[in-house]
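Starting off, we have a lone chain in the form predicted on its own, written out as structure tokens.
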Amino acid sequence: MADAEISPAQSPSNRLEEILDASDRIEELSDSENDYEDMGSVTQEEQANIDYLESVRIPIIDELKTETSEVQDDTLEVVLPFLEGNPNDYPLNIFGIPQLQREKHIAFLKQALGDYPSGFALLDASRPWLVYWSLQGLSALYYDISQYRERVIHTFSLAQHPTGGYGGGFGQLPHLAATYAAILSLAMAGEIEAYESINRKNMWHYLGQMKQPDGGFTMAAGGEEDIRGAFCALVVMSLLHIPLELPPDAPARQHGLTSFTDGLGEWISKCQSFDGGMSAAPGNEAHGAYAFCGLGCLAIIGPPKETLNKYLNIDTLIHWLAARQCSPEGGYNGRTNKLVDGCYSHWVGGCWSIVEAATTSDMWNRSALTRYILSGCQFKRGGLIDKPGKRADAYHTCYNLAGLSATQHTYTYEATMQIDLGGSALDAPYYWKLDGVHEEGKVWDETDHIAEVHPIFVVPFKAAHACRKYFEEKEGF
């Protein structure tokens, strides 16, 4: 990335002007407005940022130019002005980093819960996700979402399929992705009416149809078998306290399986790729989101220190996760030789709490990720984004905020408490606790603080615990 190196004396505003006027700017980064004002001469804060970025650059530069390396260089040229300066002219926190634009993001997410024009019809099957991303994003910003409870219940009462599970909307076939988002949304809505709207017996039978003879799960009847299905299924089962025993009509019973977790750990183990990452299915390419799904599965099955060390090569996993943090950007990419993307602030950044529970603490660069989110991922009109030059959406807003929360908080797993209490089916996620705010190297202040997020369920701790408690105390289905 030699072409991306600059002299500290060069003005960030001049660099930004050169980049935005470039005729050969790649299409991927030119799909939104760039109506930024000139930043003027270098300020003290900007110079400090420039010095920091120079200190974290990769010292070895590969001179071989490829299409991939050129796109990476172009991307860095677009991102750097936001990490060095403040093109959006946001107020700065005490560390000279743009403050979290809380009110703008709240307004954006509230709008995301509203009506959509006809052009968004193609997202009809994604309704459960739009609700979940928006509610979780608002919760992370300390916004009270109780006003949406009745709407959430009504929305998902229509999306619940008569045979179990949830589709994208009324009349749509059930799918584990939609079911996952629906259950998380109802858990966040809370209260008896929301819980009782879920047909747990039908859900039990539906999940039994997804269980496969090799231990994994399909995403839908006759659909693809991948690690998302396993994670979505276990999240739903854990929150709803669904029996581990497979229902009598589960096809996997014909192959000798009797439990939802039969063969699952071994199947997840096969999803670890040669380079240490986790893939969608055995033999596929490693991907950041699949890493979180795989680790999440194992952290639901049992204590992370036990399950991760049993089923995964931890050393190569750590190496792969660490390699996903881009330098000097500070954010994460999802695959080898891919570009930085704000959503992986959670999908990869969220893996570290689980990994640290199985190994040791302080294994990742929290401050670098914080810089990327606050400086590079806040859209001027509200919401958070993939990278500068992109538009905001609820997906990137939710997962950037989840990643920011992960940088700010430390979580520990209370294994001894689980042993003392005896435990119950898939109860491992309820022995996590907040261990305080992470202070070392912090570059955020109270104006940027995000609520704690459950490291497995990615909802507020209270929502997850209240949902599980209700169904644990309920007799039968």
The other form holds:
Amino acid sequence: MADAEISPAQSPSNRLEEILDASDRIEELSDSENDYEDMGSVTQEEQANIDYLESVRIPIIDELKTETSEVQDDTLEVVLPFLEGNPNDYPLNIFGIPQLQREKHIAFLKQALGDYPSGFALLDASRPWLVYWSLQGLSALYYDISQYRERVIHTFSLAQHPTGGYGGGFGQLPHLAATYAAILSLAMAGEIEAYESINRKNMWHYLGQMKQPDGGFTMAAGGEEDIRGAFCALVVMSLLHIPLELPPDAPARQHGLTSFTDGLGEWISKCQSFDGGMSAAPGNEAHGAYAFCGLGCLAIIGPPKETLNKYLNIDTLIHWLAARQCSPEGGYNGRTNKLVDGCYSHWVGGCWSIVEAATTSDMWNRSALTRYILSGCQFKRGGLIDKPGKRADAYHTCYNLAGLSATQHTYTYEATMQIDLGGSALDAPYYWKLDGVHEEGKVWDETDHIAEVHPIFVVPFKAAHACRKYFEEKEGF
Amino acid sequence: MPIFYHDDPEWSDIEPLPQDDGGLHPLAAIAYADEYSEAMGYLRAVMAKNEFSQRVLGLTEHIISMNPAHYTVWLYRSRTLSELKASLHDEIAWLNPTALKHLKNYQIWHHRQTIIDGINSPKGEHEFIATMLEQDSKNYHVWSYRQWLVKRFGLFDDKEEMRWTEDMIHADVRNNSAWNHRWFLVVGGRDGKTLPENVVKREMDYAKSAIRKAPQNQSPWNYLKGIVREAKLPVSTLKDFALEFADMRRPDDIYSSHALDLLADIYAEEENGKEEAKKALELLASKYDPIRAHYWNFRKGLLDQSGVAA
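Having seen the form predicted on its own, could you give me the form predicted together with its partner chain?
Full complex below, order starting with the chain above.
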């Protein structure tokens, strides 16, 4: 599990994996190690993989051993057999890479939407996340989620707080992470009944309570202020077409602020660290998940080319993002000198379309990431994972798939594009369009194809557009 | 032993508010254990009537022991402590073992911050943080909390704080969290004021000696470049140092891809340096950091475009 995923809770699979991992890892390694290379029985596909890994390896290795280099070496030892060979015996695509196990992942995510035994009480505050991750993962796999519509609406009508926003469930206090997951889930479920289940006027007041005098947002009343808050709030505001003006009862008004965006770009700017990355709050260490939140937020405030250039040092940002791709693993890590983790396939991989909209295209290695996801992150019983040896959860499944989608598609931001919505506050995210499939260096075929994902909202395009359109056309709250 | 409230006389005045799931079966529903379910029913009931009492502290402690990721319970506990003007030192004593059990939990750290803010002293916190970092030397919450402590109690120039940070870097020169903390102490506390010359020199020397220990370690390179940028020095200041690890006349003898990367920036700013800059970027793309070939090529493209360094 990534250490700073935007969920408020630690996944219980994290605890379970500690118990279950050891035996599993041994089992998996015994399939793969020592068997084929020494026996001279390397298949053609395996040899091609080994050659590829060699071609992306940094040839310089420092002799000094520290804790960091030791866990990195241990990790590589576990990961490499999966990138070289095919220990899970998956069918291979035409590029000799394990095919996407679509049906297994669908089954896993459907199960994630189902019932949990009592030992999962730890997830009680994160149920909106489970719903969002599963619905988005299923959509990415081209699975029709309309059968869940009524239950999505029902689930979130229970979690909606009487004073606005959503909590983790019935009787829980409102929280911006839960609110974010709830609104994205309702947008995916779609149609009037889902939209009308949201109390937008109360939402406006609730968001007003989260706005801070320094321009940022807290996650909850009396809770922490960080860049997740800013991103989650802006996503909700844009999708629900919430007025930019702070409600009269917003405490930030007493400090002279009048708009939700007052001081926001400046606050995000302070989250850019000395190495170019972005952190949870000013002064903290740069981190991939927070980078996506920061870029996503700026891409809602205005066209990325304008806002990224205005508030960030783009040269150092790109340098830092590029450095997150691990060699030779191909997947991303979240911080300098940390380990590869499948969830950053999205948190970092997803930053590229936003950055490329502000600069130029094709700055990252899509093939290497595709290989890491398909070869290293598919759990044999379904679902996707952090890295070989870990267990699947809805979080890693959703964000590996979103990352895989990012490797397969290119999106462009077209300020002049004719759209049937927009022209009002926070409309920048509706000028994105799918350019097409990315062909260069492609190592996936039709069986591995993932649906396009909106680069800012991380839901299907049509879900985001239909939601915004509904609220633009609606009069009053 | 499970704890129940329904036959506890202390709670006889409370009618619990059970979870109401209404008609349809909700998604991702949890089959709560009776103990958890009942305790949550009592919590909803006391929250509904805004009760802040000693028994509420007991109830929140009970729920936290079953689900430490429950932000609602933490927030309500925090509010209760403040309304009751309860002993914050007792709270910290209770919190310590709880935090050690749940290393990656967001709520515990924010709660701790609220309590220490109320206590108005960082005493004992450094020892506690040390214990936490022994478990996970890069724990994001712990480092962020440490930064809050520094800011809240004005420890930017505290010698002990700097010495501790150096120890952390010394223990693992690749610990980027520790490098970030050093930056926070040296630059973060200055609010944009210019760094004094002697500090610039000290920091550059410090980063350079770390690089010499392991030239392929990116953390001190980022730090070094950051200091030069912060001090508004020309990047060429670092030319001789970069050449120690990557001399383009000996392209088979490169000791750090980061030195090549830096040299590309340095050459790009030199008059007639473009060709050398290109060579450095090509070496990175083809041999020394090929996974990022697209990025190095993008940088090459920038050279052609403008004549200004990337």
